[in-house]
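Starting off, we have a lone chain in the form predicted alone, written out as structure tokens.
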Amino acid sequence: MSAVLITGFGIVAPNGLGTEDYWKAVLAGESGIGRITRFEPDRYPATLAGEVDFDPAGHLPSRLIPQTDHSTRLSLVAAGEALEDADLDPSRQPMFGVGVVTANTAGGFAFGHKELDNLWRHGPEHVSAYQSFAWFYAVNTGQISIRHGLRGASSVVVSDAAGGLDALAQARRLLRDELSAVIAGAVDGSLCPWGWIAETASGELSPAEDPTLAYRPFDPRADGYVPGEGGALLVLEEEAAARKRGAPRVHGQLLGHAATFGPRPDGSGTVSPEPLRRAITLALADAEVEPGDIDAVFADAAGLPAHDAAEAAAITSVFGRAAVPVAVPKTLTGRLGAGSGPLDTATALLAIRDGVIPPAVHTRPAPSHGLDIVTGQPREAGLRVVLVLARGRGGFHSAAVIGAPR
């Protein structure tokens, strides 16, 4: 098979709606993390999140708004931007030539919460008929395909926060099966009381009330992460198909991917670096590159001491201590569930384009980790090949190798 090209992408993030607004905020170190505004959070053990400031009426047809969860609306906006960026008109493609693959950790939780409230307060006759599908994990794939008339093979991936990168890998498989293009990635989030109960039950959220003191991955003071909403959707195309239709730009290539599965942390709280190390080495092998070819790593950055130590050990075991720059732009957005991996991928493509590694904020990495984490200010760098990492609860590990355009 010829190369898999990334010809477009769309971004929705807590610190920027749309690609260029997001990238400007990232380079300026502008955070989108703050006190939750969707509901009163004081009764919960965590009060901070990365919310997307978004009025759906300005972006979507009015008929779609009552049918969809907030996260689905964000997905539709990201998909629209991705198709526009790629200048891909699905109606001019083969009827079954364009598919959709999204990932999700929660589905339409906010929609479901509202309808359950209607059920218990007012009775079943007040529950929306759209509840039958608006809550579902696969709804973003379905709504994107319906809105844009995409009839090619489509699917949804559920592997927690690793799912977004796994969705890109699934898109690559579909391109091998004769599709010409796939919209892939994830826009995720469940910032509602129902979703918040599920998030806080893990005990992994930072209790800090000051955004500058919360979510400090690889820092000795790390005490958990901050959830957020958003992500990115990308247009992946088989190279010959992209050239045939005259794609106006190529942002980069998906060179390789690997996914591994590991055990839960043991009773002592120790997290093994081995599953992530294997994912990294397998992804490099799939991309046919060596560790020395990697110009930067976009870390998963759990914000939990044991998980951060395991990731640092995995990275240094492959590349050596402080041998490759490490980026953690999600300190500006929070962890976006399945959306973090695709957003990091899009951020990596922007970093390759502009020759700059984005900074992490509010964290002072422990020297003992042996990582060269870019903090404070963007770092100029010639980037050709970048590694993106993601991990999910329950043992999911994913790694993707992203290359510059040829």
The other form holds:
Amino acid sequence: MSAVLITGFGIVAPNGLGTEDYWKAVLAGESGIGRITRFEPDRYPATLAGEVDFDPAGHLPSRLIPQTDHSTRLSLVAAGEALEDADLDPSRQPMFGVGVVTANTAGGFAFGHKELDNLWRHGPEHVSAYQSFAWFYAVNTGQISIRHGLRGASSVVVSDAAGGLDALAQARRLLRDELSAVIAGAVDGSLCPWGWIAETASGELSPAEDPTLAYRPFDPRADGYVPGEGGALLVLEEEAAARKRGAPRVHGQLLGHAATFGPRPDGSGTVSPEPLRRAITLALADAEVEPGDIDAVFADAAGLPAHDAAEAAAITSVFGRAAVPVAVPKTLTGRLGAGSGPLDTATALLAIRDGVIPPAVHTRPAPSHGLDIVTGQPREAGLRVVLVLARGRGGFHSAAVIGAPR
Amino acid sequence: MPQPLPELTIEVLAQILNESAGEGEDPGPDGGFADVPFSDLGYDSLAVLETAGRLRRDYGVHLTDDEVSEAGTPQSLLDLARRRISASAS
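Target state, the form predicted together with its partner chain; input state, the form predicted alone:
What follows is the whole complex; the chain from before opens it.
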């Protein structure tokens, strides 16, 4: 079977807009988490988030501004960077040869909030006609497709925060089928009062007001996570097609993927390592690699004691105790919904490129977890194969195996 | 006190289009924005609907979705809106 190459990517993250800004911030341990500025957060049980603030007019054509949610604008910026990085001109590809697969957890929530506000404050005639699609889960796929003329099979994957990795898997399916290239991944975020009500209702957010005390996954003091916005979009290409068009660079390969679901919806809902362990084992088998081949694991890192313990147990059951370095760069951004999986994937590719594992911040991992979590300073390491994990609410578990360029 | 509305002219309509749906494509060296089809200006049907929403809010002009989608150019949308305004004034 032909390899699936990653030939480009674009990153939008709370600690950096664009790949190189982000990577510099990650290696320097610069966090993008702070007090919410998008709205007044004091009346809510959590006040911290990883916001991506930027001037859309500086990045996007004026006609796209009135019709897009913030997360869609960020998606378009990431897609543009990814295509540029891959030097892929869709107009020179077969008309139906390039597709888009994105994931997200909420759609254009902030846009919807604004229009609800218009509805109740000013009346129905003040609701934007663009509300008809701007709120929708599939909107990022649609807008990227329209902007770049991508007419190949396209879709959207919704499996909460695991969706970003599942989007990469869906892209691989499309490449095996008929497409030559797919833009895939996720840029997510719903930072608005309406979205915040939904997010905080889980009771899983850190109540801390000091960013250095919030979102400390695997730490005995872990008290929840911090949400953020952003993510990454990647260009995946079928190997022969990439060679044929002369793709200027290969960042790496998507070697394997698996998704599992658990516990059973009719069960007691106990948090268990089993679904994640199974996802890891299946992804390794899919990639035809052994646990010993994995040079680093990018953890999901829920920031909740029971979920952290389950993830640690899943990792150690496959690899052994402290047998593989674990990276948690999302301590610098917060959890970006579906965006985190693709962002971790892109970060893993940068880590492979530069031979360095980025550090987690603010967390002092409990030794009882048995994980070798890289903290404090970046750790130099020759990386060939990296495992990326992502879990979503309601039982979604996904694992992706990313390899260095051959 | 609210400002009196400016008379609805092609310039005012261009401004409303711009605010509702963003800047249009350059109509080219022949100029002539007014009679260039919306699609050539880069405005899709929703952009025109959004603009019609503004006409309704600001000028009290009620156009049906069908009327809006049949008005293919800024000039025909303007003519339609102005006819409606003068009909309601008389």
